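Take a look at this one chain, the form predicted alone, written out in structure tokens.
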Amino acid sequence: MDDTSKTKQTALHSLHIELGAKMVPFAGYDMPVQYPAGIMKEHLHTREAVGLFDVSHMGQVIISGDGTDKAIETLIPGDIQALKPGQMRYSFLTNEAGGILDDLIVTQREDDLFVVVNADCKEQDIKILTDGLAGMATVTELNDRALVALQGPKAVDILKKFNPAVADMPFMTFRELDILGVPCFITRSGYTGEDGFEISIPNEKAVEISQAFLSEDGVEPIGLGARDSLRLEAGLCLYGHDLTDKITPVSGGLLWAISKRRREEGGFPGADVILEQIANKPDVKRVGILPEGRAPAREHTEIADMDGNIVGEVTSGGFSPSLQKPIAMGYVPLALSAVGTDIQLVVRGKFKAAKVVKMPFVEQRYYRG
């Protein structure tokens, strides 16, 4: 086996092993899918207290240069020029067909942009940004930093012990603050639907700071398994599953991420397609699905109308630990997308009753300030 086939390790790899994690290959990295407590307990603990997640496989990028906010808008439909220092925005890279190449978070710092991209799309995204911003901005990947997430209703109580300044940070804001004397990038954000923070830490201090968090009462390590079930309950998309280069932001139900100014001005890849869909509706739409019974509808489960015609498929699905029943999301024709619409799911070759429901399945509890 050559070196290129080996999975990478995050700065917290040794800590995961020490904590008894079950490790799996994910996006080119050796990552913890669960710890000895198990996915169900980890999920519920995050909803009730605080979970610590290693998300260092994600890409961290700095974009610097004059007019970076305007320049990046040639590649994404997000309104970055409206951001003040310390504010963040969810957006996506789009292609000429209006499809989503990746979803990402852009933070306006004092003099540059801090961008977090998905692990699977990291190399692609950095190339798109570098090529697309050539001559206008410099794109620098931060390979020397880990990224951890403290998530849950008590996350703020833990983190403010290390720096009280985090207490009044609203959702989707950024500050550069010291933790144990180490300069960290702290955002009040996350992908669980709970209040919480993502903390970018120099690699050499990642284990020390993570151990300090875990030594606090109520903080438990949480793996990728519970991260996935938490984001599904919160109605949040997973790139490569619920979002792809064939899915537009309009079909994906992400129109809220494109401001009025960007809709009026366009100027991003696929703008014509996206603006046409805004005006005339897309053919398909992402919906929440509540299957009847206890059998989960997994990804790629076929969706049928009440006459038995296959009309779509599930893109994310599983058992909800919080609700103690199966939940799913997927794409259906616009005519079947209204909340309350009866549909069927083909589970193990049999038609099972299901209903289109409103998302999120579990209330999002972000701190708005």
Contents of the next structure:
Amino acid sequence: MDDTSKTKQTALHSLHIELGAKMVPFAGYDMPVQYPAGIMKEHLHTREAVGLFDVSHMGQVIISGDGTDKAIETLIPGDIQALKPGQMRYSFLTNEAGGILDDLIVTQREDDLFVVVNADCKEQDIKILTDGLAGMATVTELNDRALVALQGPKAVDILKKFNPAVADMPFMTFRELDILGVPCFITRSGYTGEDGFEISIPNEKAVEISQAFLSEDGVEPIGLGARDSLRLEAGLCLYGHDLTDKITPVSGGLLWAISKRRREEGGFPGADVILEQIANKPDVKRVGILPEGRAPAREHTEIADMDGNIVGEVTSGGFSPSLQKPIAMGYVPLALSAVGTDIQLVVRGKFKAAKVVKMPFVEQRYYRG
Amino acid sequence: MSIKFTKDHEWVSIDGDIATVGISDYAQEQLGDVVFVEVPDVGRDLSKGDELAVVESVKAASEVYAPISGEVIEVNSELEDAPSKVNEDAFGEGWFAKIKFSNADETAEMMDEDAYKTYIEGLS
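Could the form predicted together with the partner chain be shown next, to go alongside the form predicted alone?
Time for the whole complex; same chain goes first.
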């Protein structure tokens, strides 16, 4: 941020300061990158117990109107018509070239859609949705709500103390339930690979509810630093890095998010490009990468074949606290994308051995019911 | 033997014409958990300000610059397997390299411990 005076604050800002967080500008917000425990401990704690994350910087949007599910399918390749109330789906806005403009989560509620988008893309997405659905649906950003995530193998044990109904919710479902008497939007979802929940809370109750979570045994606050290392271990993409407007869902390995019906019918931006790539394979593919040795290969590290030709780039890379070794993901030509392929990484001018590996790096532990 | 500090948060311990170099406690705290340290090759000639080492935390890589010109005569190879020594014992087992320095004048602009303390207080 060049102008910190314009940096926005979430409803939990004062709590972060009170907890001793190190604050950094992120997507226009002053956000906690870590608390005094540090990224390593915060990461491992989330894998063992429960982490509380403030993700209020993300955009929460309601789309309402008759036939909204059908209308939104003109903007995203997700199968929204197939969703029953209470079900949710990962999808993405695409452009005419088949590139990804943002990834998002769409939840079918009784009478409308609840959509969560990336902080950095909020304005763009709301404009695309508003313009694209003009005359068909109303798009409203929920500026009055905070969003927190409770993530980890014991998240359900904590949250069910506040409302026992959450225990039966399968992964990727939504319910509107009271927490401490406050109506909240609760989804069983997250960005860590662990079981967990995201909870949308009216701003004025966000601190009270977060403090109540933190007062439970085993719940610790977790910053954006560990959020990033957790999602990388889980093999999950970060928009703007692993996914961009130049990358198609086919290259990005996100075909699982485009149903058979949507592939047959098309009708979303860039459908011709995407369907052609499905039929004939993309030129490049996103892969997991395990560097040899301990040196992390960061974003933008060049990827070379065994002859030393530069063939691609790391899009996310760091050190895995769970595995205690570096991990990365990046794009390579299709011919080098098979699991087990030997590649090289150019780290500070030196070629270092690495291998294409299967993702996730750490097993996902979602609750399927 | 005296210990001196640079504005870039390195410490330099001088013994004769040998300078042992590491990063300060303040620096390791700012970096967070150190997961990898790339130390220079023994025998390398460094000018003051050259890249001496790279310290990687979970989140990011940071360069450490040579606080003094000279030849690298020894490096802390223990850091390869135990980079967390930088966090645990920044002034001791977390040292990076020993430099046989060529120009003692370069230590003149470094700070003593009290001056460094005042310097970091001014940063927060």
